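Below sits a lone chain in structure tokens, taken as the form predicted on its own.
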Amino acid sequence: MDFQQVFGKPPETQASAPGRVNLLGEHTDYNDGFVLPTAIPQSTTVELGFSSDGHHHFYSENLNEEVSILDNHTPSGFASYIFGCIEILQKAGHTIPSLSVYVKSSVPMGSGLSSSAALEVATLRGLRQLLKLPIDDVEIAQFAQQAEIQYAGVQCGIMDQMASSLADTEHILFLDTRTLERRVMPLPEKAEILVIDSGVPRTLATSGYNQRRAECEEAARSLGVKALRDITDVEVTEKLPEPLRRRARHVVTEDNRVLEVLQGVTSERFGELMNASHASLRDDYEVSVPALDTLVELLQKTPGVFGARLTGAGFGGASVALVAAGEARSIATHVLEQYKQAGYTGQILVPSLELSDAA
């Protein structure tokens, strides 16, 4: 099925946006903290046209599912993100006509690689092109974040949307999520990124994500600061009751890890910081699962791997590793065989097999 077959006429325009993988700075963005994402090769493409019956119609190629908006109630699933983008633009004063929207994506869903942000940013880019809207890339990220919070029910920070809107696959994007100050940095020297899916899917809205955010807000209130990003000395968190002490300790140490990279570090040191990040996410933030811990441990023990950690919100999803340049595929093959022997089934996501074979 293509746009013409679903909607009876060709699209007016199309736009794409990539998924992202976060190398450091996990669960810091909604604490006004610092993050280090990069874009991945996989992307989401949205084709748009005008609807002739006065209603919005959304179709997902991946899900083979069509959703029509007949009563202006927020839909569920993939359609909630598209509908949210349209509604947020209208709240901002832009007039949006009834639309037909066709979505196809190579960004894995449920792996922590921001398939939702890629869909939101692609939708907003498409709307900008179709309707000649005067919005820039940062505004697109901000609108996308609000769409996810208000219409998909996820109290997310700004990192995923900023990465999808502004990052590329050749660099790391340092982002201060409070000020939106950003810096494009090269990948660590003689290193490349390896992303492996744990085979355990996760869903943000039904996980402990919103609970973790609430715990951080409570910790910040107890410490008398606007957000945990305002704490730089981890000793300050020791006065908090559990589990707030451990939640705050993770955020403070994770912010400090990102800021260390900003000063310039070797690939070896970057890897050590990734290892420390995973331990913190596992023990202090408690967002890992046994499959992810097994996968990360196997990666960390493999020659040629500088460091590895879970990536994304956790509760399943993918791991990211920084590995010696040119060795990602051989390392992945070795680790996935061991992972299979441990009773799990994973798959390599980056470098993308499909994209490299097609090149």
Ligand code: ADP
Second form
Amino acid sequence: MDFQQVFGKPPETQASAPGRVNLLGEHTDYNDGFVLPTAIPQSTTVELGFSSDGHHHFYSENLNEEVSILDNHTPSGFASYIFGCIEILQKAGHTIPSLSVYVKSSVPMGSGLSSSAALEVATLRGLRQLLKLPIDDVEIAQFAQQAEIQYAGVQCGIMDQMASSLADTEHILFLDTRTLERRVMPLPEKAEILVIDSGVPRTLATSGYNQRRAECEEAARSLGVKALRDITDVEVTEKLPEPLRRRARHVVTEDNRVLEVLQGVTSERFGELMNASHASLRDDYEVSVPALDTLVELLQKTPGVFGARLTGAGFGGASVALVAAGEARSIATHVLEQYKQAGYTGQILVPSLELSDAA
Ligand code: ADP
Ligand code: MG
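Form predicted on its own done, so how does the form predicted together with ligand ADP look?
Complete assembly follows, chain above in first position.
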């Protein structure tokens, strides 16, 4: 089913936005800290047209599902992200007519590669084009975050939406999540990105995430700062009681790792910082699981890998590695074989097998 088949006429316009993977700076965004995401090749495309019956109609090719908004109540599921974008724009004073929206995506959903931000940013880009709205890419990210918080009910930071709106696959985006100061930097030299899903679902991710957030807020309060981002000297965290000491130590050292990259580092050093990030997430922040530790260790000891760590909130989900350019596929095959022998089934997410098959 394409747009024409679902809605009976061709679309007026279309727009796309990529998913993202965070290379360094994990669990720092809700501490006002620093992050280093990059865009992935997979993207979401939204086709838009005007609806003639006065109601919004949204269709997802991935879910093969159509949702019509008849009473202006916030829908559940995928429609809430699109409806949220429309509502947030209206609240900001823009007039949005009734729309037909068709969504298709190559970003895996719920794997930590931010299909939700890709959907929001693609929707907002499409609306900007269709209605000639005077909004810039940073505003698109901010509207997208508000849509996700207020309409999809996810208490997310700004990283995913900024990455989807501002990053590309050839660069990494340094972002200060407090000031939104940012810098676009080239990927580390002679390197490419490998993302492997651990096959372990992110159970406990929400409760664990909320608990870590609360611990960080308590640590910041005890230290008399607005957020842990305001601590630069890790010694300062020593006076906290456990487990707050370990939690704060992760955030402070992780922020410092991102800031080191900002000074300019080799691929080897970038990899070491990723390895240190994983150890910190495992031992101090305690958000890893045995499967992710196994996968990351296998990656770290494979020739051609500069460094590897878990990416996303943890408690399952994906790993990210920086590897020698051109070697991601063969490294993945080798690592997934050993991972299988350890009793787990993983899957390569980036580079995308599907996209290259289609090309
Ligand atoms: P992630 O952003 O890591 O992929 P989330 O749980 O934040 O995981 O977002 C996934 C949700 O986003 C899906 O459950 C769905 O509601 C919505 N979504 C994203 N992409 C699509 C799509 N192409 N079609 C329908 N819904 C989508
Ligand atoms: Mg998401």
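Quick caveat: nothing in here was measured; it's all calculated off a predicted structure. Residue numbers count along the first chain shown, from 1. Each form is matched to the other, and the largest set of C-alpha atoms that superpose within 1.5 Å is called the rigid core.
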- Same-part call for D197 and Y344, two rigid parts between these two forms: yes
- Message: Treating the chain as two rigid parts, how far in degrees does the smaller one rotate relative to the larger between these two forms?
- Response: 11
- Keeping the rigid core fixed, work out how far the Cα of P243 travels between these two forms, to one decimal in Å. 4.2
- Shift in Å of the Y285 Cα between these two forms [rigid core superposition]: 3.0
